[in-house]
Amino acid sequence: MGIRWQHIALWIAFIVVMLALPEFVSKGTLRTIIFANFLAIFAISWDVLSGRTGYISFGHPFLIGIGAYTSAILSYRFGFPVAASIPLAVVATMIGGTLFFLPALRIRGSYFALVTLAFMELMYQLVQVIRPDLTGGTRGMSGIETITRGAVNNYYLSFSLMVIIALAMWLVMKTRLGTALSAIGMNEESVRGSGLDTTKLKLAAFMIAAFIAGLGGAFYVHYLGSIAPRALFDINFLFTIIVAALIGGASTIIGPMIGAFFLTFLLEYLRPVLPGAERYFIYGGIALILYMYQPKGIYEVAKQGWGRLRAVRAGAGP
């Protein structure tokens, strides 16, 4: 699988110092770390489809709302405990979103994009006119019950369910199917003429997305303990997880979560400043420059300058 011991080595690393954090920071910084928790969740899950293999979604919203939608309305609405809405919004994700993009897997470019474009749409207006006594129509819900309580037991929690998913995913694409949504991402008719059925290994992504996305939505409404159709369908919501999968290195699984602390901070730091939507064009500036320099992201930058050292490093060797 290519797996070396300096890797597992900085996985732990990772851990180590991410669960000392709380520490050393305030409840004010954990917060905003649980915010860049589930914006990591959201990139990774859009990594694995359109990372990979290159079909850029533009609908991942609705999968994130189908999870929302499912959890929040079973557990508010029908007294369902949170254990088990959970797994249940997780399925009704994989059935709801197979059943609407299927069909799309079967074409590509920008055509693609335009249909998961409409999907998240569709949703949008869906969940405004059809039973707001259940959604909540255009006000939302609030009152949600939330799993634990507090900035501390937040930051594990959302922690700990990141750091399970991107583990998860990243010794998965170490595997073949890694391997084969990446090829189908460089030339999918090579893989079909290899004897692959592509449509079979990008059904696979998407069900793995699926999970991911409806996993990471149904327990961020949980801890939001509202929802509301207009922040969850927003434009600028959309494009900050996509931002965030390719500023901080596509197709690497780390790199999407580098890419969410990044944005995430930066723009906290920017609200001070620029406390409206303005504050999106210079993220989105600094995206822009940061992608033209490197577009393979924050992670490719790392990982250059990690070789430069370790060269110069063994050049003043004996």
Given for the second form:
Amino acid sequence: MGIRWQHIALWIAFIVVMLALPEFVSKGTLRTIIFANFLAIFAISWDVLSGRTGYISFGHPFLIGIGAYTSAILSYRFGFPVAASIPLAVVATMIGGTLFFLPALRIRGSYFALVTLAFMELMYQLVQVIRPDLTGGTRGMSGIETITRGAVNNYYLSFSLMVIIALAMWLVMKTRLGTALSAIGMNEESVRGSGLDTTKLKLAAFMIAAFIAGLGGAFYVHYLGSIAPRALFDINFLFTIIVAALIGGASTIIGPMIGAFFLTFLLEYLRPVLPGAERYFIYGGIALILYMYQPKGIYEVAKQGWGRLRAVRAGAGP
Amino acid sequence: MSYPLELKDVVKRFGGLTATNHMSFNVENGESLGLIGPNGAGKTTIFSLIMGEHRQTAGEILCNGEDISALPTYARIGRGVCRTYQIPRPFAEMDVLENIRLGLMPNSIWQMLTRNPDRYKEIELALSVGFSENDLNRHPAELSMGDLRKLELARTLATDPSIMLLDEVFAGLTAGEIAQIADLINKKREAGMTLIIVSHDLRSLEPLIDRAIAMNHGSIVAEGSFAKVMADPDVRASYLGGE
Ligand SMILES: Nc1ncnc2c1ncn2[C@@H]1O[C@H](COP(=O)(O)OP(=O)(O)O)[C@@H](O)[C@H]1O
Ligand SMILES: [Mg+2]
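Switching conditions: you have the form predicted on its own, so give me the form predicted together with its partner chain.
And the full complex, kicking off with our chain again.
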């Protein structure tokens, strides 16, 4: 439904360019793109839940953290192969996340955001206190098994993961499920008035978001080879995910991808100028200006620009 | 004998305010019932209680003999009851057909994922409430109040109801739009739909109903034929002395 050949062509062109990229760019740039790929995964996950339904999650690092920690502990402490620890981590994220989020899905608006934020902070505290022999406490763990070595291999791995998730979500969101989730964001009462069980729909959105966050978190920890609570359950990390989805274009798939790449490179280019956390002020400012100019994000700006270009060409043509 | 819809001694309090005060009434199969009364009489609250958007403080609501008081809204809609709102509530970023699509959706995630929307049915519903083909891809912001009410009717009809609760269907409409909506309601009536209609526009309401209930302060003031209810001195008083 609603899939046009232009869309398919764009996806293919994008994949071809990205696969050829290691031939043209430096290892350093590839490492930056690897982070962008993971950020895109997290932003897509956030968007499935929050961008569509309007239930703003401040707890995404919590979900990513369950995935990352579960896989890290299983592989590092208990010698599980990655092929087993990652799927188990995804299941743990879906179950653990549901236990916490399910009561929260019944509360609306800012309370939902606050409650989910509390989960993140709670997780941060718990990880350090409960069984530090497993979690590594405040210092975390390092020397965790990596899936592959080198910038090029990790680039291909993270890109494949990102593009598979993006394509799958693109297809899922094209179905009536995607329509219903967006409708919840516009008017939840009317969705209920249309005979639909919105709790079930929100739970579905949440399960999909948790699946992606758990998968991304687990792969991420096996890319980094280390994990520490402060890096993960961090407000800057949380805002990077949310801002990526919002400035790219919430309620789309390509939006969070664009946003993730834009932000990652922005932060990277700001690094020599502003090495500290002040960078986040700059991107906050840029995000705000972009948002004021076009609340639907960069994707919308690009779409309108493209439309205008075509109109100009058509006007100037014979 | 069971009725499509029956209220038994229903009470609804909002804090200290009694919006529904021991209301009992029923509608018969295929009947069209008019619910009238001044602003704040408690008409909309009755609809919210029937749909399960608010829960009654006491009393029972029966649908075809079954007590539906504990059921969530979607389950009541699944039993064929549906309502429109005084203030239309469209999905702002969706066009007319997509709005109707929501009403047509099955309450099953699996079917949402695996079956395509029935575009044919969407168009048919849109045209049946009086949209023209040019309107199908319009967004709510581009629609008149009359069109918004039509859209809401279409989305409600999409859930395939046998009982429709229509709240202030004529409010904010032009004479032409009123005629169009009245025509539509009449068609549904002829097709056997059971209706409860709330309207301030009594002249437009009169030909559409079999029976009227007048209420004030959450209680029934008079009940019977439209002429009989309008002749009732208490009803006259409630309108004249009304807010
Ligand atoms: N959600 C609510 N909370 C508190 N009071 C309400 C609520 N809904 C309705 N009321 C009150 O109940 C009374 C009946 O309202 P309503 O059913 O909307 O009347 P009507 O539709 O007949 O104009 C009014 O006094 C109104 O202020
Ligand atoms: Mg009302």
